[in-house]
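Next up: just one chain, as structure tokens, the form predicted alone.
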Amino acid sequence: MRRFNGWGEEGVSLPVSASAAAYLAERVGSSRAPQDVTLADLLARVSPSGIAEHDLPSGVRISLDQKERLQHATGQSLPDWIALRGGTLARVPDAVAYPESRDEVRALLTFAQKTRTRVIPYGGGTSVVGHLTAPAGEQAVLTVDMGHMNRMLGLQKEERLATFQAGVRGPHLEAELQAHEYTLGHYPQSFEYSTLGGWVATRSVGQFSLGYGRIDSLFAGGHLETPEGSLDVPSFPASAAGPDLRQWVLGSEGRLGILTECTVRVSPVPERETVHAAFFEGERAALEAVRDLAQTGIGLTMIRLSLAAETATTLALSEHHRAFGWLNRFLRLRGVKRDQCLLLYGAVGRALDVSNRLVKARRIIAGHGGVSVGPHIGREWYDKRFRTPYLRNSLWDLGYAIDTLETAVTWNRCASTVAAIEDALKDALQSFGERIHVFTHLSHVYPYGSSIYVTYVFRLGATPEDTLVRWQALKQGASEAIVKSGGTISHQHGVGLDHRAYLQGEKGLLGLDLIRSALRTADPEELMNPGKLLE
């Protein structure tokens, strides 16, 4: 069963431990375990429900239970751990809808129009960016759960083109792909919650994009519901027509319309897939070879660099930190003796294949100062990569929120962009008398810049509110550092409510009006998750 204010399942954890919890307090004080709400509680709160079972729509499954609403009331952000842990969440939806079918869809528009109900689409529950809040005022806020539009439609096989329902979640997609000896190959740390629609929505981007590709090329076209009628998007291998519609589609977070189908790009399940470690001495000369990787062009599907405060954390906080003391010894002999950088670097395909392709990276790698170990911690991160979210649960129980935020710059301004976001991290919380915990690695490369993602711990406040305040502290500082480096202001989690303030900065004001001009043709009336990319 899921959690319903926090991350996961209720039986899945991932305990911190005592030396863990003591690197921590070293860093940013000692905590105390917070007096968090209960579902009770919460379900005392939410409201009932502004929208009449005998004005719902016929033939379409619509709940109106308390605790339905709840559950879709929120995704994963921090003001939405706080809104439900500490009970001061503002608003619920007044119905959730679950369709089956386009045409299901389309009936729950016609009644949005009908009743000017706004309409929040839902997929796996997963935004980190504020995605799912339902708006202030008077109007019904209906929720559309996408999760039982859930089955493959097609495979050409001769094509390397599936189609599937967009609330198909990333295992099942891959199951009925793996059938068939096909996979999409697209790996979010979401990937066991999230939906296909939701990725492209969102732009989302996997663990393996720099092989498979991000879900801008994977998504080849589909179907779209909006308010004003039904819109296809062809699959094409390649179309010089004017503007491509895929792209009005991709990051458009529910505001045209609900993608009901969505067609996207396979390719055969590799023969091998595998991801290797290495560590460097230096922030510098690790920066210089992961571009060096990234611009030589090996074929490799992943690379992702640990930068100094990231290394030393992640082998602290790991299950088997004192059985990295030999490893430590051992890079010590071979000159990697401070300040190390872990790069993590996978390879997929035919097994003759992945072969030349690590040991091409591993001379670049060696001849930027680097020692390669071997697979054994990538094997580590590939069999727990989806469980890490789960330490957000236990670091809060203990008093801690951990949040995270992303961009993506050209190469000359990596390294002071990753100076500038974590200075204004540390800075923000100096008039609250706190310390944070920052620490960043580059999680997706390009031959031409890097995205850059940054964590930072800091202690609960006393209340709910506080919390919430310096939150909102850290996330404008780190911001405001991101759109001064010239960096996107979302490299990988969309816009949402949270990023939305920022956007002027990336598209300028004649390039929000080009979205708004496409926003209301879709919808006129702004009954698409409104608030949310743009106000």
Ligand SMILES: Cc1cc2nc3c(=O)[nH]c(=O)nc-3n(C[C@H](O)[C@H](O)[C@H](O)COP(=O)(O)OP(=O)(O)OC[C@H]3O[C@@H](n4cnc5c(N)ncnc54)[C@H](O)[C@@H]3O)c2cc1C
Given for the second form:
Amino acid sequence: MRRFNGWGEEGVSLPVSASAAAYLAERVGSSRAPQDVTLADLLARVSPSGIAEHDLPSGVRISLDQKERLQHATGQSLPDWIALRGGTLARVPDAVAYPESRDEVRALLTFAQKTRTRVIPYGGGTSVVGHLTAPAGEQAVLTVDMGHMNRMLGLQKEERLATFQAGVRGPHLEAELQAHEYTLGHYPQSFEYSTLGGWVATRSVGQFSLGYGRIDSLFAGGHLETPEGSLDVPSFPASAAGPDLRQWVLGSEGRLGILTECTVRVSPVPERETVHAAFFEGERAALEAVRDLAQTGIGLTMIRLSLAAETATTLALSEHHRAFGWLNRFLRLRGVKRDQCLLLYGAVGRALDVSNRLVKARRIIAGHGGVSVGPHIGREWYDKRFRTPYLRNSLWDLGYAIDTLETAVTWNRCASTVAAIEDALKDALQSFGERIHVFTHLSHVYPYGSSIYVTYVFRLGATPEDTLVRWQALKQGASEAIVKSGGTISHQHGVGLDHRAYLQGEKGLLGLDLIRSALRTADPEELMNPGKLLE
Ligand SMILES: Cc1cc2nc3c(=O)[nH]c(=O)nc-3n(C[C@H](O)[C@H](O)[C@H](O)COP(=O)(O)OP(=O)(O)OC[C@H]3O[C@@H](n4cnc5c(N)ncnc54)[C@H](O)[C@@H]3O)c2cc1C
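How about the form predicted together with the ligand, since we already have the form predicted alone?
The next block holds the full complex; its first chain is the one shown before.
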């Protein structure tokens, strides 16, 4: 069963070792376990539904059950966690619907129009920017859980296209495709729960984006039900027929309507898939190597560079941190002594092609003074890549909050943006007399620049309100640093509630008006996920 107030399945955990806890205590101070509220406490605070059972449309499963409403009230952002664990959740939706077909989605939108009910499309509930928060106000809120619309509707092998209902989750989608020897190759770290519709609506990016592409390029077309009618986006291989409607659907964050089907571009399952590791001394050499790898275009599937603080933290928190002694001795012998930076690089394809790509990558890495250490660390990362988020639960239980933020900048701004964000985070906690542990990696690279992914750990406050105020200061400081550095406010997580204040700086007033008018065309009464993306 999925945890009601944290990440992942009950019974699955990733404990923090005593040495890892000591490592954190040294950096941010020793912590005290929080007093979280129980599920019963939370349920006792859920207000009665504002939707009367007899008003509900027939033929669609809709629940007014308190627990189901609570389970659909949040995503996975830190404010969501604080609200759930501290018992400060402002509102839960009035009802949760589970449509099974396009017609049922249509019936729900007709009901919403008739009753002026607000609608929140819900995929896997893994949003980290407040996409799923029920807005305040008199109007009732209906959350539409797409989880029952999870079937593969067709696979056109010759065209390499597959069509799914939009509520399909990552593992189910891959299992369906791989049964036919195909893959989408889209692996966000939230893969276990997140859905195809959610990926498209938030423009998600998977770990192997360098090889398979972001969801932006994998999404070929689909079907959207909006309050004003249906929108079909055909799956042309390419088109010059005016602006691309796919781009309106991508990143629409549930504001245009509900995606019911998506057609995606798939690839044959590769013969070989491998992730190797290398180390650099110093961030400068590492960044230059990564830029070189990204621009040379040797066909890697992933390039992930942990900067020095993240490399040190990864090695310290690893279950095998003792075994890293030998690695360190080897690296020192090879001249990688200070500010070690860990590079993971992956390749997929025919076995011979993969070997050739790895040889070329190693040559570039060595040209920048990097030392290749083979596949062991890469394999460890690969095997545990969906387990790491479970650490959030164990850290919280110890009294630490862990959160992440991300942007993308051109190469010339990369190092200065990392420094600006990390400094802003450190400054933000100073007025609380608190310390923060910050570390960064580059997870998605392009010929022109890179994404920057920052993780930070700080102590929970004495009350949920205190923790929230700390987080708000951190988020504001880091977001302002991102904007000032010329970065996008989101490379992959979307806008939701947490980034919308910064959107105008990026799109301009006219740009925002264009987006607003498109939303109004599809949804004139502003029923769809109001407040997300734009005020
Ligand atoms: C531990 C963790 C790791 C993560 N790793 C990554 C990562 O590697 N890469 C990445 O890009 N993101 C990542 N995320 C963020 C998140 O998983 C993505 O934004 C994901 O795409 C959300 O998908 P979802 O199905 O859970 O959508 P939800 O969270 O349910 O919804 C997100 C938004 O999409 C809308 N939406 C959902 N389904 C539909 C639909 N069918 N029609 C219309 N609108 C819809 C919702 O209304 C909402 O606005 C991570 C999150 C967590 C918690």
